[in-house]
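First comes one chain, alone, set out as structure tokens in the form predicted alone.
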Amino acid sequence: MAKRIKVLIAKPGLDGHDRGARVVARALRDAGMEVIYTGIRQTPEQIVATAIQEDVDAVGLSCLSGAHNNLFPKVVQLLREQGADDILVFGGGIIPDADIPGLKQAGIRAIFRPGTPTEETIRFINENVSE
């Protein structure tokens, strides 16, 4: 039997709106993935500690507050420092087009903005999680 993909969904920073993150978490769960949702107002350090402790395959970050350029790369950096750079990191939320290239350069593998079908996120994870 194949191992279920385990995904951590997290809301870094002071953003208090989590409806989109909850929708994504539910869709991933419905697609057969094991999902851990950390809740709102998590620090990058808390997110990375949970990702490592739970031995996740992927981390999905959601940000609506505009702090994505600082918070998302910080999560990737901390994962690398902890030797966990094999964890796939993707993001979502209100991310301007101009910010996406820099986020990808920092190690965020994909950005899913409002209106993206959840099937696209599911497909991305299934295709990109290392066996």
Second form
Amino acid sequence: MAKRIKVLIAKPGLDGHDRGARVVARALRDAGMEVIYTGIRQTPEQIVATAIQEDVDAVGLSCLSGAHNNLFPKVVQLLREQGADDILVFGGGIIPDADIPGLKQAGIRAIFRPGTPTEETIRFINENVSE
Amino acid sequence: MSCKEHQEQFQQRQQQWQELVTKACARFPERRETFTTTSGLEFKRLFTPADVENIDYVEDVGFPGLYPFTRGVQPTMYRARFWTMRQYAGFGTAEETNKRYKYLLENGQTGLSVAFDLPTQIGYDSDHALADGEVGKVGVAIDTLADMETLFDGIALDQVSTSMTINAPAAILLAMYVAVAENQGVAPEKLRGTIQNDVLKEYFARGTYIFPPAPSMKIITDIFAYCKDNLPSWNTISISGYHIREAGSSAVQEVAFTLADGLAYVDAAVKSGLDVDVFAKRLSFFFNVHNNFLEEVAKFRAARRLWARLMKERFGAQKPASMMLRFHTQTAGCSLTAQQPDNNVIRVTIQALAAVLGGTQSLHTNSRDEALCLPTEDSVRIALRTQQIIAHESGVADSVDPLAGSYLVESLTNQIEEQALAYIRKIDDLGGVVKAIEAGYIQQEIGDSAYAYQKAVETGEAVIVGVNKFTIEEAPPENLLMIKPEVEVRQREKLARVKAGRDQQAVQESLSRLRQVAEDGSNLMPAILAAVKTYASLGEICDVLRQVFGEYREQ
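Switching forms now, from the form predicted alone to the form predicted in complex with the partner chain, please provide the structure.
Full assembly next; the chain just shown is listed first.
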């Protein structure tokens, strides 16, 4: 039997809107994944430390406050610096179209915006977590 | 016709109708087996006088301006004056936001509502490491009194009422507002407005807490006491269901958890020695208004009646003003779609109409583009015009509580009140709201509702036009209002200039004095007011309080 995929859902920055993060965490859990939710107000450093300590396969970042351009790339960069760049990073929130190319270039592999069915996120993780 | 004959006739007709229904359903099956509201209340096929038999008109519905205020808090409601049209606004620097306020006032808005950025709401200056990327994003950045002076430049504070969405640092922003007014020559007793100051819901629905519950409640009761003597026309708290609903609750849960928070504040104030009939008239509420139109209208009526009863029965309030639930309403941000954003104008119209038919005292209508970005001037004008059209053209404001007596609305009003009260009793059993939060009960209840809703959307059981039905291919939206990274740089430079130019000794003395007061437990407000006047920053003041009170951490 394949190993269960382990995902960290994290809220970087000061944003307190975590309805989306919690719903996604629960949907991933229902889809058979092991999910850790950090709670709100995490620094990129705290998120990366948790990701490495928990040996997760993927990190999902949620931000609705507009600070994603500062925070999401920082997480990827810190993972790289610590040799954990095999961890799949994706994001969600109120992210304008114009910001998506920059985020993808920084190493955030997918951005899921309001209205995305949780099925889509689940499929993305299943297809992209390296065996 | 005698009563008995009438009853027989009713039953006979109902029987005839049932037969018609059976035939109709055989040919045209109904769209669903059962129809329910967001709270799971049943929309019966037909509501009749039988559904409101247990209602005593005088006791349960009554007259507007009279207990239990089901029909409204004022005797003539909007026949005298419309609700306050108050658009929540704030972004970037104080200069930009000041410009937006003037635009809104020129367009007929009747009150201001300040949105602060997250660092301000959580008590960090713009140059704090945790403020990185957040400065000026979801609201305006305020570091010192200098920013507040700019924010209200050219706006006479004795002429407008101002609502400030500020919670954990509410005392500091209120002190800054008082100081700006003083500079304008406006006395504190002339000031009208509201601070949100509702920290309890931050722990389970909104997230901008700083201090643990006990010192937070102490700060709140300090504000009640200070305002009673110095700002008699100021609403000292806005007990908020809005964010509870945005976090995913149902309408019943929104009423229940909001009123439960309200009971905790009243209880804390009474225990601190305040007289309920002195402070309760300055409590105000803030609700969401969602798409399920009739449930929403009933929700507001139920909340008013339940609050009046709780204040009378639990706290022995005597004065009518102590039992009146006065509230602001905002249309539901979470109902806005990024897809086909112009459709949001229609959603907002339906929601705003429900708020007016529910008897709101003030209203914010969301802008069509808020699922994408901060609202542009064009979008915010349409949102304001929506309210003006309802007020001036629809006629719904011309008679008080026009949906009263609807079998459906009265029945739903009753059911919402009953179910909300059941939740409040459950919270009582858990030991009150703080205990219920610590046990994770409220978070769990809201989380379950949010997840059930998401499932309903994904199975198509709940239709969202433009999202899971009637979708189209769309070009990326244009003309979005974005906050440039330079804003953060400019704001940090301004803070550095203010800090360099102030009397450092006066700042240090005022902060030491504040520490003393925080430690000895006397009212914090005078010391905070003295500190803001020296241009001590919000972050510096909060740091002193953090050192004395500690910080809350999510469990």
